[in-house]
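Only one chain is included here, represented as C-alpha cells and corresponding to the form predicted on its own.
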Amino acid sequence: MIDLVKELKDIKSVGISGHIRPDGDCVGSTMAVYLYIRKNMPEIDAHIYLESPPPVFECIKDIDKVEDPKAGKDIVFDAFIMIDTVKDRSGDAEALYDKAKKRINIDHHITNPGTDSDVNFIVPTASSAAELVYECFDEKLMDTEIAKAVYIGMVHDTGVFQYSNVSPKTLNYAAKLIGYGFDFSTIIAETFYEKTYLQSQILGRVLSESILVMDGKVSVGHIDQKMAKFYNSHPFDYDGIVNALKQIKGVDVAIFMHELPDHKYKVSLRSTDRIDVSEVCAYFGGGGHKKAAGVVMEGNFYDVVNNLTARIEKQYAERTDQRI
C-alpha cells in the first residue's frame, strides 16, 4: 500500500495514464487519481493521457481533460503514474513514462512483473486497479466525484460485484464509496448494462454467428473489418460481447476477437476456474487475470482460433480428470 500524497511530496508535475483501449477500470482509476491530485495537490501540474475514453464515461467529472499522449511528447514529468497495466500496453504514453524522473505503477494483473518502476503497488488478488487506487487515498481527502470514479472502476472490473475477484474488502470499499452520496444505481445502469441500438445489433450478430468448439466447452465470436465497416462501429461498441459468449451453458472459455489492420486480431478471453486464460494469453505475448485476459495475435481467424484452442487443450490435458 502506498500513500499518494507522500509519494508526490515536492513533485511539481505528474502524468497519469493506463492501457490502450481503456475499459471502465482503467478510465475510473486513472480519472480518480487525476481528480484526487487536482483537489488535494493543486500546486502540481497534472495531466491525464488516455486513448479516447468510451462516451459512456462522460459522467465522470473532468473527463474532457483527458489528453492524447502525443500532446505531451516533449514533457519530462517529475513523476508518472501508470495504472492498470504494464508500460508496454500504454501506447504512446510509454515514452512519457520512461522519461519521468519517478515512475509509479499501480496494477492488479498477475502478469505484471513490476520491473519498470521506481514504486510498485501490484496486488494480483485485488478486484480492480480502482480498488488499489482507493487504498492509496486518504478517505478524508476524497469527495463525491472522486468516489464515483473509483466506484465505476470497481463496478466494471467485477461485473457489478459478481466475479470471483470480489472479496469482503471489495464490498466494504463499495459500501464506503456509495456513502459519498452519488447515484450508484444509475451509474451501474448507464455505464455497465445500457447498450445503444447499434451495440445491441452487433451483439446479436456476433452471437448468431458464433461457434462452439472443443465439444462445446469453448465459444468463439468475432468481428472482421468488413463487419466493423458495415456497422461503422468502434472497439467500445464491443464491450460485453465476450461476457455474453461466456454465459452460454456448458462453456468454460469464451473467445471474442475483432480484426485489426495488418492481419491482426484483438482477442479477449473469459473463463471458469477450469482454465487459466492469463496463461493462454501470456504464451502469445498478452496477459491479464486467470479468468479474464487479452492478447493481440497475427493471422487469419482460423489460425488464431487454432492456436488459442491448442493452448486451452494443453491445460485440459494437464488436468486429466477434465480432458475433453
Given for the second form:
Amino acid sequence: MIDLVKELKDIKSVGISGHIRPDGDCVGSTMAVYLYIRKNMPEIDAHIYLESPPPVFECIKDIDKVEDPKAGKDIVFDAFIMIDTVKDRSGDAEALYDKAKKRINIDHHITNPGTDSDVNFIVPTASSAAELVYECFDEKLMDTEIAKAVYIGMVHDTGVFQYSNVSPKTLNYAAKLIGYGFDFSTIIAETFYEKTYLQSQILGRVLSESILVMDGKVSVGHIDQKMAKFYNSHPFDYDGIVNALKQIKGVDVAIFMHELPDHKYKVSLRSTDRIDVSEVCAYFGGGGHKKAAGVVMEGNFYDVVNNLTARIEKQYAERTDQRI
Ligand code: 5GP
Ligand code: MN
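The structure above corresponds to the form predicted on its own; please provide the structure of the form predicted together with guanosine-5'-monophosphate (5GP).
Let us now look at the entire complex, which starts with that chain.
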C-alpha cells in the first residue's frame, strides 16, 4: 500500500495517465488521483493525459482537463503515475513516463511484471485499479467528486459488482464510497448500461453475425473497418459486446474483435474460470486478467480466430478433469 501524499512530498510537477482506449476503470482511477492531488496538493502542477475518454464519463468532475499526451511531450515531470496498465500500453504517455524523475505504477493486471517503475503498487487480486487508488488515499482528504470517480472505476471493472474479482473488501470500499453521497444509481444506469441507438444497432448486428466454434464453447463476433465506416463508430461504441457474446449458453470463451488499420485486430476475450484468457493473450503479446483479457493481433479474421482457438484448445487439452 502506498500513501499518495507521502509519495508526492516535495514533488512540484506530476503527470498521470492510463492505458490507450481508456475504459471506466482507467478513466475513473486516473481522474480520482488527479482530483485528489488538485484538492489536497494544489501547489503541485498536475496534468492528466488520456486518449479521448468515452463521452459517458462527462459526469466526472474536471474531465475536460484531460490532455492529449502529445501536448506534454517536452515536460520532464518530477513524478509520473501510471495507472491500470504497464507503460507499453499507454500510447504517447509512455515517453512522458520514461522521462519522469520518479515513476509510480498502480495496477491490478496479473500480466504486469512490475519492472517499469520506482514505486510499485501492483495487486492482481484487486477488482480494479480504482480499488487500489482508493487504498492510496486518506479518507479524510476525499470528497464526493473523488469518491464518485473511484466508484465509477470499480463499477466498470466489476460489471456492477458481479464478476468474481469482487471481494468483501471491494464491497466494503463501495459502501464507504456511496456514503459520500452521489447518485450511484444514475451513474450505473448512464455510464454502464445505457447504450446509444447506434451502439444497440451494432450490438444486434454483431450478435446476429456471430459464430460458434469448438462445439459451441467459443463464440466469435467481429467488426471490420468497412462496418465501422458504415456506422461511423468508435471503439467505445463496442463496449459490452464481448459480454453479450459471453452470455450465450454453453460458451466458455467469448472473442470479440474489431479491425484496426494495417491488417490488425484489437481482440477482447472473456471466459468462465475454465480457461485463462490472460495466458492466451499474453502468448500473443497482450494481457489482462484470467477471465478478461485483450491483445492486438496481426492477420485477417480467420488467422486471428485460428491462432486464438489453438491456444484455447491447448488449455482444454491440459485440463486434468477432462470435463470438455
Ligand atoms: P478489454 O477487452 O475490455 O479491452 O480488456 C480486458 C482486460 O484486458 C483489461 O483489463 C485490459 O486492461 C486488458 N487488455 C486489453 N487489451 C490489452 C492489450 O492489448 N494488452 C494488454 N497487456 N492488456 C490488455
Ligand atoms: Mn482495470
